[in-house]
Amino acid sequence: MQLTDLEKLCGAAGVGNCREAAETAAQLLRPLVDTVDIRPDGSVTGYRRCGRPDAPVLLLEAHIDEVGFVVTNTDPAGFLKVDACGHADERVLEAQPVLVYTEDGPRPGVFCSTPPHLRKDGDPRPALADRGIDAGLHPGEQVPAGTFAGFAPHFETYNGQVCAKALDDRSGVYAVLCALEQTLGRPCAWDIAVLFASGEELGCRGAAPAAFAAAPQAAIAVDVSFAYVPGSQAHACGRMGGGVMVGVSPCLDKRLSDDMIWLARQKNIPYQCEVMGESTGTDADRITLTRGGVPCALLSIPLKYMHTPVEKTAVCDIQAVADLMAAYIEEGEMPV
């Protein structure tokens, strides 16, 4: 895998039921597994068999969708009114470039911004329903209600870091692909099921049915988590550049979490613990409740500026997640 592959993933549309991101991920996945499918809900699944009869199944999961917007109507002046599709950070919407995914192809636009000269001190920030997207429509021109829109793609790299939209969770998808590439052709005791789930930003909708179909004996979910920035609490955040964040939670399997920490130490993979007192807020919560219950670990990538168009993470942290997954694929044991 190359960073250009991560750029392709981040640039693809994955708001709501947009399939471009799923199709891009499926294309990158095909050389690494035996079979690939895109489910009716837009989740991508893959399967790699180890050749052992009755081998246990290990599920590797990351979500493929992203936060964005859906058009509710076009006002008489030609501005698009939208509702949230996921929970984008509304504080940063003013003057943000977007793409409106029309049937005729992506159409550029920008969230409207009132000039500071026309504002009064203390004016409240407008609600999303009161904002508009200027897509260059003439008065009376319409975009159909139900059309999705998302942050405009961009991809910058500097000082070992990447900045883009949708690194939540295309960086996780990329980490899974890197782990699969690292273990390609090597002996393995597992059959590997892969899931790039749809609908995580809409309530973790895609992970449960696809995980049910895969029927794994263990699972590793990969997502992003909060990296420290000024104004946040250091103890509640990971450190960008500090390595993979190994989840510790009552919702997660302690044996798997302990194994991840042990492997990280054995392989000199940089890691940090992420302690959560209740649920994790990720697809791992749904996977653990699948069928009769699935032991699940959570590996997270420290991310700054979550749910904005300028999400940022460190390449070394993505690689640490991939290395730890690869180590578990080759040396991990079934939790019993």
The other form holds:
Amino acid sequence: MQLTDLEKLCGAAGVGNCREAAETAAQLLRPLVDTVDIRPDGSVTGYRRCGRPDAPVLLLEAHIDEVGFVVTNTDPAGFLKVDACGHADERVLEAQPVLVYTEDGPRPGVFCSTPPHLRKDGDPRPALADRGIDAGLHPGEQVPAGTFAGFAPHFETYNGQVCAKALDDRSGVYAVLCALEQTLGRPCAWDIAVLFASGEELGCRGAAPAAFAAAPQAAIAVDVSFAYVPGSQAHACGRMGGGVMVGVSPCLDKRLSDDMIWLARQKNIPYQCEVMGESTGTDADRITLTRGGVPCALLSIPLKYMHTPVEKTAVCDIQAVADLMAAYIEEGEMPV
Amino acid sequence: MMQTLRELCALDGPSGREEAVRAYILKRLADSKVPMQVRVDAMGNVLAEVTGRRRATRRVLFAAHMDEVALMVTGITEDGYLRFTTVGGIAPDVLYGQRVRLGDIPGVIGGKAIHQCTPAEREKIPEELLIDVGAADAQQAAAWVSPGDTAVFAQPPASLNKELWRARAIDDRAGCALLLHLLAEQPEYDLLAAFTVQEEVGLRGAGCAAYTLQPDIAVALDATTAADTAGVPEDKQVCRVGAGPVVSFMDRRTLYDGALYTYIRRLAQQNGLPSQTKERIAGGNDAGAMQGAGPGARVAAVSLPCRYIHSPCCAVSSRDMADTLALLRLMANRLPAEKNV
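Having seen the form predicted alone, could you now give me the structure of the form predicted together with its partner chain?
All chains and molecules follow, beginning with the one already shown.
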């Protein structure tokens, strides 16, 4: 895996029913596992056999979808009216460039904005329903309702950091791919099931049915979490560049969390603890409740500016997640 | 002409930092076969005196500004984030969640994740916005960036349809492109041209340019606020993209010469060119400074209708560009010897 693969993943469309991100991930996954499928709901699944009969199944999961918008109608002047598809930070929408994923391919657009010359300080922010996307449609032209739109792709690296849309959770997908690559051909006591789940941003919808099908004995979910930025509380955030955030929560398996921390120390993998007093708000919450219950760990990548077009992560943190997952694949034991 | 506009919009030119745009314009003028005298004044304005095929009976100046709205670094926080001020009018909510560039250094402007905001915080952007250039701490940031450095929007341009094109800095590289193409062929009469500095921080360059060039008539070429966008009722749209050049009768800085205004509108009409006016007294341009410079000048403004002005995604129409150039050419070939206005 190279950063250009992360660029491909982030650049692909994963809003709503858009399948480009899933297809991109499936393509990158194929050389690393025995079988790959895309489920009807858009989740990507893969399976790698270790060769041992009755080997326990370890599920590695990250979500493939991203926040965005869905066209509800086109106004008579040709502006697209949209509703939310996931919870994008709507404070960023003024003059924000977007792509509208039409049947004929992606079409550039921009969220309408009133210039400063024509407004007063304190004018209220328009509701999403009162906004529109200017995609250059002429009056009377339409884009079909149900067409998805997302933040315009871009990808910058600087000083060991990556800035792109949809790093939530393509950086997690990329970390899973890196861990699979690092362990390719290595001895392993697990069969490995891979899941890049759809629908997380709409309420963790895709993980449950796919995890049911995989029937794992243990799972590691990878998502992003909050990195400290000015204005936030340092104690409520991870530190960007501070390593993998190991989740600790009553809803996660304590033995697995402890194993992760122990392994990180053994292998000198930089880590930080993310303590949550309740559920985690990630697919891990659903995976733990699969069938009769699945012990699950959550590894998070500290991320700035979540759900905006300018999400940022540190490459070293993604690597730390991959390293810890790879270590667990090779050395981890069934929690008993 | 759209190629010229693309090239101009790719250049960084915050107010007072117009060097790259000026170098491009000077090169284009030097390569021109049209006889002209070009100089750069103490402000950095590019002044051109163009020799036409015939002598003019009065001095007519066309002016476009080279600068763009931008950000300027004012300091560095302990965490290594950049404090900044806006250079020209940019709404803070346009900055939130956008990418900027300080030379080659990419930066972003954001804040606490929406998930961590209180209900009240979710409704507004943070009081103090900062640029994140990815520095580990203040020391690293200081090695890369100094107070006074400027940042411009980093979003690349895109075509919205066959005619509509979006980019940053169209205000006023569109005027610069129009003026370069107006000067690309020898005009009927002698003509004056100015590519001005510091328009966005108070029309500061154009007054000095007009003082030096002493025009009888000065015409500002600019981009202006088209609000023909989603949900804006017709009476509040100000002007419309695709409806041709915008000829102003009044804005916040200028009460335009009435006879000139009528003449230009009629000139367009008589030659089958679309034109429109600005239906709201808002904004201002270099005409305001040129009107009062030296002994004063009669002024007009011919502007390109532009959506989402002062944002990373200004949008203009290539058809409007062509129609505006056609109108300017008519004006340039007549005004210097016109007896009826």
